Amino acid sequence: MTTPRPIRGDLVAAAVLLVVLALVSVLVGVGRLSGADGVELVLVSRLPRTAAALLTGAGLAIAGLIMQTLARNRFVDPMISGSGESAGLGILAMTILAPGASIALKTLAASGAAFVGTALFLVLARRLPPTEPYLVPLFAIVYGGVVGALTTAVAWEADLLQYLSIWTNGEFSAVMQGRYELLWVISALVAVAWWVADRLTILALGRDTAVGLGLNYTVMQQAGLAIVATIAGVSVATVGLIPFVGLVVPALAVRRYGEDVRAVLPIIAAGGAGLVLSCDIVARLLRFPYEVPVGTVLGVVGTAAFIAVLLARPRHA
C-alpha cells in the first residue's frame, strides 16, 4: 500500500501553470493586439474565450468526479456516458417544439434531458456484475452511442443534421462577449460540489455504509445528479460536447492523491481547466491561421490518456 501524494505543492504549481496558459491563450490568435483595436479584441474575444475554456474544463472535470462517485467506477465520463448526448437531445427537442426559445430555455431543456439520461444510465449500470468493473465503461460507450444515434435520427427526420453538429462538436471559436456568460453557472456548481464534498466521499462508500453513517442517500444522489446534469447542459448548449475531460482528470487525480473528494476537488478543477485550455491553444496553432475543433484535439489526447488510465498501476490503494 502507498500513501497519497501531498497535494499542496502540486496545487500551487497547477495555479502557476494556469496563469501562464491564460496569458498564452490571450496572446494566441489571428488578430493583432497592437494598435487601437487590440484592447477591444482582448475584451470581446480573447478573454471570454479563455474564461470559457477554464470554466468548461473545471466544470467537466468536477462533473466527472461526481459521476464516478455516483457510479462507483473510475472509468465513466458524463460526455461519453449519455449525459452529453442526452443534453444534445434536449436541445434538439426544444428547437423542434419551440424554435424561438432563448438559449437559457434550451440550456434548461438540455439539463433536464441530461438528468433523465444520466439517471437511466446509473440504474442500468448497477445491474452489471460488480466483479467486472471494466464492463461499466464499455456499457457507457454503448449507452452514449444509442442516445447519440437516437438524436441523429430525430435530427435527420427534422432536417436539422447541420444544426445538430453545432452541439456535438465542441469548440470555442464562436465564444465572444455576450455569448458565453451562462458558463459562469459552472463556478456556482463547483462551489456547491465543494460544500457537499464530505457527503460525496461518504456516498462513494455505498448505500449501506452511507445510510449507516447517517447520510440521506437518495437526496445526496439526486443532488449529485443535478450538478452533473446542469454542468453537462450548460457546457453542451454553450460550447458543444467535449469528451474525456471528466474521465481522465478525476481518474488520474484520485489515483495520485486518494479518494477524499474535498482534498482532490481543487486539483481536479485546475487539471480540467488546464487540459481544456491547453488543448484549445493547440487547436488554434495546429493549422494556423485556421482552427481545429477542441473536441477533436481532446478526442486524440483523451483516448491516449484513457489507455494510460487503464494500464497505469494505482499509486494509492
Second form
Amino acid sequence: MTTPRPIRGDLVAAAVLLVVLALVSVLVGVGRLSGADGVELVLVSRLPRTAAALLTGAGLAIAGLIMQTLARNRFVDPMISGSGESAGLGILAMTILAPGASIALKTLAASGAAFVGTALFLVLARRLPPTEPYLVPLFAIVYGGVVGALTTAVAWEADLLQYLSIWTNGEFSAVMQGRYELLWVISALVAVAWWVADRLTILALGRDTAVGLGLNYTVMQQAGLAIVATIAGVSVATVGLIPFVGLVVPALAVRRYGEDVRAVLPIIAAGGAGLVLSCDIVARLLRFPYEVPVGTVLGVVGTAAFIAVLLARPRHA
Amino acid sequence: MAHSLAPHADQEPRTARRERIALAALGLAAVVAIALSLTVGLKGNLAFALELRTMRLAALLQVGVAIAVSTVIFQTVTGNRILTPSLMGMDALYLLIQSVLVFTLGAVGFAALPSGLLFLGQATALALLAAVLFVPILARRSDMVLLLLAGVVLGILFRSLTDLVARLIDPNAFAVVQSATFADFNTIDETLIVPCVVVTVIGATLAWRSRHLLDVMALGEADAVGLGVAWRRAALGLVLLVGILVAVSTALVGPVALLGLLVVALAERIVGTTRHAVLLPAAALTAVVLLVGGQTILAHVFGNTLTLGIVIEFAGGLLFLLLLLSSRLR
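Show the same protein again, this time as the form predicted together with its partner chain rather than the form predicted on its own.
Then the entire complex follows, led off by the chain already shown.
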C-alpha cells in the first residue's frame, strides 16, 4: 500500500471549493436574479440543478470506487462498463412494456437491469488473466458498447431512438423542482457506503484474505453491487449517462491518499461532486445563452484525464 | 518467397489446395450475394431501380474492400490480430477533422467546397495525422494491451470532441455533422462514390503489391530488419495507406467500428493462413459477403427494420469479447 498523504487539509480545501462552485452555479444562467421572480428562479431551478449536480457527482464517484473494488481494477467506471448502459436498457424495456409507469418504477427497473448487467460483467471479468491490468477496462468498454448496441437496436425497432438519446447523453437542463428528488437516494447510498467502508477495504484484498479475516464475502459483494446498481439506475433515470467521473476521481484519489476506503470516501465524494458541478458550469457557459450537455463536456475532460492516468501511472497496477 | 518458408514441403500442395478452395468458395458466395442484391424483389421502373442498386452496391464493395485491406495491414504492422484502425480511433479522428472543418468554414462554406476536393483534403489530413499519432506509438509496442486501451480511449476522446464541436456550431451545421457520425448504408453521398472507388482501387493495388513485404513484416520488427526490410519507412508508408483507406470508407458510410475485426477474424478461420497473398483477397471477399449479403437480408427479410451498422457493432463487439476471454491477444 502506498503511504497515504495527510487528507484533512485537502478535505477542508475541497469543502470550501464546493461552496464557491455551488454559489457560482446558482448565479450562472440566462434569467435575472433580481426581485421576487429571482427568488423563485433560484428555488425552482438553480438550487435543484446545483443539488442534482452535486448528488450525481458524489454518487458516481462512490459507485466508481466500489466498482473498482469489486473488479479489483482501478480502470473501470460503472457508466462505461455496462452498468449505465444496462440501466438504459432497463428503462427502455419498461417504457415499451409499461409506458405509463412512474419515474420511481422506471428507476427501479433501471437499477435491476444495472444489477444484472454489472454482475455479468464482474463474472466475465474474473476470467481475464490477472497479469494484464489493462485487459479489464478494455473488456469493460467493449462490453458496455455491446449492451449499448443492443439498446440502440431495441430502441430502433420500437421507434424510440430520440427518447433513448435523452438518457444516453447526461445533462441537467431539465432538472427542476419536482424532477430530481429521487437523486437524494444517492445521499443515503453514500451513507451506506460509509457504514460498510471497512468491509469494502477488506473485500479489495481478494476472496481468500477476506474470508480469512472473517468477512462474509458473497454478501458483501452483493451489497457493493446493489449500491453501484442503484446509483447507476437513479442517475441514469433522472439525468442520463455521465461518463468517466467514476473512473477518474477514485483512481486519482486512491493514488494520492491510499486504499483505505473509509479514509478516501469523503474526498472522493467531494471530488466527484466538484468535478460534475464545474463541468456543468462550463457546459452552461461554453455557448451562452445555449448550453451543451454536461455528458459531452465530461466525455472530453474525462477521456483526457483517463489517458493521463493511464500513461502517467507507476508500474504496478 | 513464402512458399520457400513453408516448413514441410510435402504438405504444401494440400494447404495450397485448401486455400484455393476456400478462396473460390468465398468468391462464389460474394458473387451470389451481389447477384441477389441486384435482383431480389426487383419491381417498378427497372432501369431506375437497377441504377440505384448498382450505386449502393458499388459503395458497399468499396467500403468492404477498404475496411478489409486496411485492417489486415494494420494488424500486420502492429503484430496483433485484435487491433483494428477503428479500435484505435482512426474513423473517429476522420469525423473530428470533418466537424472542425464545418465549424471553421460554416455549413454554407463547407457545402460550397467541391466535395471531391474536400474529401481528398480530409483523407490526406487523416493519413498524416494517423502517421504522426500512431507510428510513434507503434514503435513502442512493448505493452500491447496498454496501447490498445489508450487507442480505445483516444477514440472516445475524438468522438466526444466531435460531439462538442458539433454542439458549438449552429443547429443547421449540427445536422450536417450529426448525420455523418452514424453508420448508414442506405443514404450514400453519390458524388463521393467515384473518387472513393478510385482511391480504394489504388490502395488495394498498393496493398496487393506489398503482400510479400507484409509477410516479412508479420515476422516482427527484428526479424524483418534482419531480412533487409527498412522497418520504419515501410511501417510509415503502410500506416499512411491505412489512413487513406479508413478515410474513404468513413466518408461514404460513417464509422463501422468492429467490421474490420469481424471480417479479418472470419477470413483467417476460413482460409486457415495468414499469408497475405491469400488473406488480403479472402478478407475483402468476406467483407463483401457480409456487407452485401447482410444488407440484402436486412432489407428484404427484416424489411429494413434494423440497420446493418447496429448489427455489425453488436456482432463485432461480441466477437471481440470472446477473443479477449479466450486470450488470443498474444
